[in-house]
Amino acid sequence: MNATRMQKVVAGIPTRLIIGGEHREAGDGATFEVLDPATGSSLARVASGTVDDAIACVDAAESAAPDWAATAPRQRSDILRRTYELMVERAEDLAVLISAENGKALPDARGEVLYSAEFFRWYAEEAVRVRGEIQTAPAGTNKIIVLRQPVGIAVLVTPWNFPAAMAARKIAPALAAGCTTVLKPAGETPLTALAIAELMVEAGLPAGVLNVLPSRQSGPVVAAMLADPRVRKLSFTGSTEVGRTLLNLANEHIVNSSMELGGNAPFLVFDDADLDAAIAGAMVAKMRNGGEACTAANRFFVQKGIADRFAVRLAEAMGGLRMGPGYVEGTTLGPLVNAKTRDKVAGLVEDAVRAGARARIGGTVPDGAGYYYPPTVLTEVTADAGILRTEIFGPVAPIVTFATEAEAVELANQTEYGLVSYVYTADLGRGLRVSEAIEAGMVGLNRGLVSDPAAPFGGVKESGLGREGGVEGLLAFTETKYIAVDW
């Protein structure tokens, strides 16, 4: 795989807005650049949607809504299933595209494509299982009928770190439930969203059911859609700060909202843990997508008896990664997505080292083009270090030691976030006890990967509201209607 192949793939992607099945320029003709994080050079120019374009998307979704809601569940299922098949068939091109605009290494990008496709397969199966209920009222006076109907037009706002997976995790359940949608992808990674939309058209999706609105005016266009009374659902994945702003807007207009926000995942390793398994799990939990994931292990808490060995082994494993352009075969660690992200990661490490931490490997921005940051392991990190209080979003592993189980749980819970946690121990009783005590929506017990289309994904505290994936992910796009009847 090389840059020429990447350029050919990128050149084949449409770069205009998709509204009502048509490719359109932005209303004011504006475009924005999509950059290659490996070089900082331009990959493509994409139409930048305006507020008027956003309302046009809602118009198109409204026009398509009655027919799509009335479409037989099996027919919706068949379209989702065909989308799954097309994604698997075109997996390599999609992976190259993700690597090009996001920066992640091809092995990660290939994994993301297959994970994304699974959402379409899972919700193809669930589309025919949106069940209601019927029962006799306790007083015997009437029957209680409960229906689950499409919530309505859904605005889907996705981040740059998993441009295919986060889109699929929202589009598939929304369409399975019978909703029409407007997808607002991140400005850094709009090409993947546009490519998926094209595949869905090929799979038979009717015009207007999925509208795609790339834009560098994210705040105004999303605010305009949330203020439109026809929009009934917001599904957002991104930072807690932006989520808080969108929640305020959604609350003002009483829009049903699902929020998958930031994380600050603890990775707990007890003395009795299988060290090989813990290192393997740490590499997945920390280095998936180069650490640019809300599920990334952010704080490593290692019991004192095993801490030195764990640090040495983790530094060896992370040091063995090969850094380079994500779309070049053999790369195992690509660049970060942009200069701002790289500079943030560098600043966090520099602050930690000034405060007394020791960089076992890495810790310095390399020379040359691109937004690279090397794998970095920090030891002698104090429990109150600033790097432990924010999402790193990069390939940096700060290690803190602990003595007791109670201390480990206390350290893990010292955050306003609560998305995912990881626990490694050979004692199943301890593992389940700690998993229950940790304040998180998900726990990987002796596993470095928790994501699964069939499982409910989401967090507690400031990590979000609601769940994506699983049955819950489909029900999030429905409203419950109760009918009282006496026959």
Given for the second form:
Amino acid sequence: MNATRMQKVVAGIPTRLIIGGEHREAGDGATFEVLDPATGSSLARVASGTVDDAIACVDAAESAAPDWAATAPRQRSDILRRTYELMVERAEDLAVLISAENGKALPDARGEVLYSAEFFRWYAEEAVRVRGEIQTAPAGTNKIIVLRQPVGIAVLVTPWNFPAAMAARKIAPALAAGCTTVLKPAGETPLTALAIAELMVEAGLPAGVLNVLPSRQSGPVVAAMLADPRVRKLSFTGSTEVGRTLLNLANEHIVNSSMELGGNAPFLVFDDADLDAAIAGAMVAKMRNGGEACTAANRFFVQKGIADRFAVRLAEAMGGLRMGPGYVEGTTLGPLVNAKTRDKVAGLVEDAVRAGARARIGGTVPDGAGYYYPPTVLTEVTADAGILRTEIFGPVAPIVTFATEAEAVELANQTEYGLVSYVYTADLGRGLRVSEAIEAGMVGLNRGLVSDPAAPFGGVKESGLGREGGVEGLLAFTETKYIAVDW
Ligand code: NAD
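Output block for the form predicted together with nicotinamide-adenine-dinucleotide (NAD), input the form predicted alone:
Below is the whole assembly, all chains and molecules, this chain first.
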């Protein structure tokens, strides 16, 4: 794999808005630049949708809605299944594309493509299993019938860190449920979204069911769609800050909302844990996507008896990664997505070190082009350090020690976030007890990876509302209708 191959893949991706099956320039002709995080140079220019383009997307979704909702579930299922197959067939090109615009290393990008494809396969299977209910009213006077109907036009807003997976996790269940959609991908990574939409056309998706609106004016275009009474659903993945703004807007217009927001995952290691397994799990939980994951282990709490050995082994494992352009074969740690993200990570580490933390490895921004930050392990981090209260979103592992189980749980819960947590212990009783006590939507128990299309993914507290994946992920795109009937 080399830069020429990457450029060839990027050159094959459409760069205009996709509205009602047509490729269109933005209404005002505006475009924006997509950058290669490995070099900081331009990869492509993409049309930047306006508010009028956003309303045109809703128009297209509205025109397509009645037919799509009336399509036989098996037909919707077949299109989703075909999308899965095409994604697997084209996995290598898609992985290169993700590496190009997001920066992640090819092994991570390949993993993301297969993970994304699995959402299409899972929801192809679920599309034909949307069940209702029937019961006799307790008074015996009538029947209660409950139907699940498509919620209506859904606006899907996705982040840059998993440009394919976050789109797939929304598109597949929305389409399975019978909704038509407008996808607003992140400005850093619009090409992957456009490539997936192209693939779905090839899979047989009718025009207008999935409209794609890259835009540098994300605030105004999303606000305009939420203010349009035809839009009935907002499914957002991104930061808690933007989620809060969008929830306020959705609230005003009474739009059904699902929110997958930020995380601050604790990674607990007890003295009795299998150290090899804990290190392997930590490498996945911390280093998948170079740490740019909402599920990334952000705070390592390690019991005193195992803490030194854990720190030495983690530094060894993280230090073994090879940093370079994501799309170059052999790279295991790509650059961060942009300069702002890299500078934020560097600032958090500098502050922690100034407050007394020790960098076992890493800790300084390398010279040269690209938004690189090296694998960094920090020990002697104080429990009140700023780095423990902020989503790091980079390859940095701060380690804090603890003495008792109660202290570990208390430390883990000292955050406004509650997406995922990780627990390593050989004592199953303790593992389950701690899993129950931790305030998080998901727990990895002796496991560093929880994401699975068949499981309900989501957070508590300020990490979000609702679940994606699993049966819940499809129900989120349905409305419940109750019919009281005499027969
Ligand atoms: P972000 O909140 O900056 O952006 C997310 C999306 O919202 C992008 O498409 C962006 O263009 C758009 N956006 C930004 N401002 C907007 C506004 N005012 N109105 C409407 N849309 C707006 O997040 P990001 O930097 O792209 O992604 C990183 C964040 O996403 C992290 O906090 C991470 O934890 C979170 N995330 C959460 C999950 C999850 O499942 N819980 C998954 C992946 C990422």
